[in-house]
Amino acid sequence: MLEIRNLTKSYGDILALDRFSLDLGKGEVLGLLGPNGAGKTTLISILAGTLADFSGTVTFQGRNLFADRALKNRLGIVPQDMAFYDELSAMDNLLFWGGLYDVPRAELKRRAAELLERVELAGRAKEPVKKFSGGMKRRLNTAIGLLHHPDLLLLDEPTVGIDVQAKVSILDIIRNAGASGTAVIFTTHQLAEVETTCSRIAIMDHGRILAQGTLDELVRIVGERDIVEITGEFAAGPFSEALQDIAGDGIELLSVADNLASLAVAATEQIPRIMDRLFRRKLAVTDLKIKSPNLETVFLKLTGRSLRD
């Protein structure tokens, strides 16, 4: 349904997208996972048609997305910034935005009422949106993007800054959209969101996809190894130097920063070797945790840094 090839975008000397390529099928829910500055919002903005001066191609339903204006009506956009009028009611916002997609009036009213029920706003449908909480506004923002039954739904950080109940509601909406045949791309830096919502996950950093697949496929990148997380009073440089002579011998340093490091080990029996090297260098360790491989450790291995960085 969607084919992106070599999409490249720069802001001066900063390369936001670096020959970015991606395929997406009908009904597939793709979570695009990456830290701030990875290029996620730039990608969504280009696909939505709000950002120019890039190179590469995007084919949607077999046609050039940027040359065929009719295709724009088959996209649903949920931007990170709220896209509605605070002075209007929730219902009036839906009717206004739905009218821009040429949805027939009778059908539009039916869909608007249905969506307000789905996002749990039916009881507040006639109130001005300015009275809504942040979570309610996020749910309305999502409803607007779905109003015209798009074939492709683009969501940029749809759950940022909202309460748990609103987040659960929005993630349910995303899953249901995929189940109904809508292809979905949503960007996030929240691991739990993609783990529970997506049929496929793509890890992105520095404008490129580093790896993609199901959760199980991505976790296999780390392999059947335990993850050791070490906290203490040490600098990144001396920590790396302390383990330099044993790295590669069943021990892999995934990430290191001042006071925090993560390693993958083939067996927990190797932990005493690690601790011995640290104590010899007088590097203070205050805590050590052993974890199973997960999506966060995949990100650490691929990027050398935590998703929170």
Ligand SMILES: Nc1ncnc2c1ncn2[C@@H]1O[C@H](COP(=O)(O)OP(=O)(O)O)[C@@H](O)[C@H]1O
Second form
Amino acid sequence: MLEIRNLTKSYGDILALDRFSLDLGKGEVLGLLGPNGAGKTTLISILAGTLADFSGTVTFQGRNLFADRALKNRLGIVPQDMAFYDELSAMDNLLFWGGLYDVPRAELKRRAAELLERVELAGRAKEPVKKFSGGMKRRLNTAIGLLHHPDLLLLDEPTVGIDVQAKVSILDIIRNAGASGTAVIFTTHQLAEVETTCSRIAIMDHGRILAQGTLDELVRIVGERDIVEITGEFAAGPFSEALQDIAGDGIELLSVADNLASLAVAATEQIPRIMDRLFRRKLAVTDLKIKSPNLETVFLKLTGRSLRD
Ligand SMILES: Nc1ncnc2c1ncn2[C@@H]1O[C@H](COP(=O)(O)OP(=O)(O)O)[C@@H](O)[C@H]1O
Ligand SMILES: [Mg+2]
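Would you mind generating the form predicted in complex with the named molecule now that we have the form predicted alone?
Below is the whole assembly, all chains and molecules, this chain first.
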């Protein structure tokens, strides 16, 4: 239904999207997971038609998304920066934005009321938006994106800066949209969200997808190994050097930063060997945790960075 091919976008010297390609089917919910600066907003902005000067193609429902204006009506967009009329009520905002699409007025009203119910704002429908909290605004924004029953819903970090309840509500809306046949791409840098909400996860960094699949498929990238997370008083360089000659031999350095390193080991019997090398170099270890591989480990392995950076 959506085929993105080789989207490339630079801002001066910065390559924000680097031959980005992706396929999405009807009703699929794709979580696009990437650290700050990965290119998520750039991608959403290009698809939303708010960013020019790029190369590559996007085919949506068999047609060129950028050439066919009618296709734009099939997209629902929830940008990171919200646009409302603060003085208008939630309902009037919905009717205003919905009026930009070709939805008959009566149908629009019915739909607006139904969506306000779904985003748990029905009781506040008549209040001016300026009285709303950040979470309420975000929910209203999501409702606006769904007003015209889009076939593809794009949300850019829809859960940033809102309370837990609003977050749960937005993730529910995303899941429901997928279940009713709307394809969804939502960007986030929250691992837990994609684990619980998506049918597919794509990990992106430096403007391209590094890996994609279901959660299980992604976790298999790290394999049936244990993850050893070491905290201590060491710099990244000496730490890597200390383990240089045993790395590869059942031990893989997934990521090494100052004071924190993650390793994948074939067996926990490897741990004394690791500790011995660190001890000999006088690198102090203050904490050592053994974990099962999870999405975070995969992310570390692929990007070399923690999402919490
Ligand atoms: N308007 C802009 N001008 C210059 N550089 C930009 C602009 N917008 C984004 N960038 C750069 O492009 C890269 C991708 O940014 P962005 O798409 O916002 O990433 P994300 O949304 O994943 O944080 C970053 O290096 C960012 O600094
Ligand atoms: Mg962004």
